[in-house]
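Only one chain is included here, represented as structure tokens and corresponding to the form predicted on its own.
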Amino acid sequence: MKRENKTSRESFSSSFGILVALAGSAVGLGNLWRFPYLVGENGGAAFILIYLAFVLLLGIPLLLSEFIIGRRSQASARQAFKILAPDGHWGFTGLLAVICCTLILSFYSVVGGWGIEYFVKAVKFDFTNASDETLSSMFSTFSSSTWAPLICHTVFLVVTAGIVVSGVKKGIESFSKIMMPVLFVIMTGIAIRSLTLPGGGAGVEYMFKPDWSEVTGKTFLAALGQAFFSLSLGSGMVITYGSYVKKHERILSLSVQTALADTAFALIAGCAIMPAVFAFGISPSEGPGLVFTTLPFIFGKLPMGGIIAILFFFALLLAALTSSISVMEVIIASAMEEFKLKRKTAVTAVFIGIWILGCLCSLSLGPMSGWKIMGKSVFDLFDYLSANVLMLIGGLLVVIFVSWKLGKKALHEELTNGGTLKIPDWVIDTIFFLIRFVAPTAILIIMIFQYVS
């Protein structure tokens, strides 16, 4: 079943606009914050190869599946399943996506706030002027305090809402068209500088020479979780953006290009960080503190380190914003359609709700650190539930819906734009096989392993 009246729905203006918006959704803190430290914690190149396999075998088929749901329904994640399957209970899948994005944005806006704080510190050259003792305690002191993280979280959320309230073309697309090229240029420049450091070659070897002895079940789980988190899979983001894609656009090409852009940026981020880590004799398995604790120390020692720090944390802030606007848009679009709200009203309501939850996430790392749920702080719980539970369940339900409910005919119609594009049958058969059998099997295996362990 297709939606009839779509004339008033917003849409992206061009293929480039779609690509940069989708790439912006995928390229975020998952690449700059999570990817480097996961590489460090999970054996370097072996993790990267496993991650690339998940992107190829699961990421692209899942991207396509969400594209199909979004463009075919021309509706938000919440409404899309109701429109395409009005006779069932599939609408629950859309609700899971909205809940997932709510949790993600709640803690993500806190991390985005950290980016604001560190960008300000970089502009003030705090990293080059501070002692080693100050640098080592800087992040823990800031993140565990009360008011400074809350203010930064608020500012980051205000900027995100300001972009989203302008709409798809004037807000999301316009911002992405300018900032995504800037982001790639900055990170490529930092990577080139990092690769030229004495001793940086060890970091390159670590990233690209596999050590399979380091691989455990945890490595596969981390790689799949990163693929989901980085590509925004199972969260409704691609469904929402897909609903703004016009019928003549080639969604197979867009899916592949998005996955390639996201992966390329993750590798560039790794090349910007890992050579510097090895050049200064720092352990690559520093964990989440790698970006906010280790890098400021490195910037303080590098020639022209103050300038590089400004560029890096500006890039981190841009990456966070391009992703946060896509997460918020899922919630906004669903609220607008579900409750018939105007965009400004929906943005205001969502902002208030996310701001409150984000404050709890921030405070759970400081004054409320003793308050645990299932042994985790609110921040860690939201991170775990979204990346390791809801996104996996959402991704599983999406591939089941596309392959078993919509079927191969719908896949063929969307990939060929109603038969106007010539795509070999073997390509469509392979994609359908991956969506119907490989993707759900892999997700179930990882879920079972995760919950048993």
The other form holds:
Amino acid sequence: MKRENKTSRESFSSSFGILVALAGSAVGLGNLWRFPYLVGENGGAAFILIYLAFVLLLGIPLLLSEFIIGRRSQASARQAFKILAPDGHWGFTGLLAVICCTLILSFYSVVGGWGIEYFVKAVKFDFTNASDETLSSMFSTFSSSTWAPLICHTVFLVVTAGIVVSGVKKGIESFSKIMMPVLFVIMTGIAIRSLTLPGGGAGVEYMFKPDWSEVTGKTFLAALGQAFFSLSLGSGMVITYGSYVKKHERILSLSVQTALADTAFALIAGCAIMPAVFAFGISPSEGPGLVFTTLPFIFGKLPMGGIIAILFFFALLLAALTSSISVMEVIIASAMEEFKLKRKTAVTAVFIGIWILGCLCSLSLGPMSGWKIMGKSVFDLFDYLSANVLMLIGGLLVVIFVSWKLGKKALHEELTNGGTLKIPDWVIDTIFFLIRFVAPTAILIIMIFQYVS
Ligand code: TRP
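Provide the structure of the form predicted in complex with ligand TRP, given the form predicted on its own shown above.
Full complex below, order starting with the chain above.
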């Protein structure tokens, strides 16, 4: 029964198409908004080095594990586990991924909406004309108001749904193919401008000269969470995209390239933001408001700042969109297969559900801020539950599934495409060791540490 949709299954058209779609999903608000402020909160270079180690030791093995599940089953996150292990209760893992993506998309769309508002503000040169007081209260005034953020969230979600409804090749792949190179050019340009600011050197030193005295257990936690969030791990994204990948593609190099691209973008975003922060004497440990509060302030003072602001928020929007479409696709693919729906129907239904949840997230920062669940606003709760709970559990289950349930033979088969690619044994052994022992241990330690503290 599951076989019949294999022949008609959608797929990406080329290796480059797969890479830009995967990198498009990975590169998003996680790189442009979350990474710089975490670097600033966690003391700079030392955090970056720990982050890089996690990407290498856990990120790549996890990307690969999800890839294996997706490509081997040729099915959505929800169905993949049921197909590969029909006898157990593994189908639950897929359901968890779908729930996780539902929570993520709800608040991601709200933040994406903020991006729209800030892009419009940039186009109107609001940052260059505003006083310091207006700039410093601009973000909190906007994000806590009722209607404007709701309208922006709606627009962002409509655009996301519009791309996803066009399907994998015409929608997701074509959009990412054009937008990822554009994003790269814009961000590199802004980074060069920032690096050449007088006084910007201090920012570079902050990012690349480690001060180990600042490192604590929290630093490791933040770095692992960021690696998961930024690489879109543990939430079915790579399973879903992996199911659109043909049997002859090299999933090991695709995984490595995705991790490299995502890391490169994070470092470029850091180089765009940190030197400017230091050049203007702003504290790098500003927290989540760094991009939305500090940057407009900097743009207001920079020569040509008006233009740079437009480019920056345009880039932020593109990055957010290539990620939000991937989160939505996880839900859509699963809904289509589970309930045998047409793409259009699935997108419409999911749009309505996410729109309502997103409205709750947005309102919970303003008019509904008194309404708390477990001491958190809906926005914070969704963020916390997805990034700090569900993604970690999802990642843990994925590595256990691949290394213990599917086993080394399956890993070998998938890495070498059934024996047609030459990959040295030690490479496969190392990857298997990382997936089977290192990844689960590290995730468990961090999770326990987190819940205990
Ligand atoms: N990785 C994206 C970012 O950095 C966010 C993202 C896309 C995501 N798909 C995801 C996060 C799936 C978690 C799960 O912004």
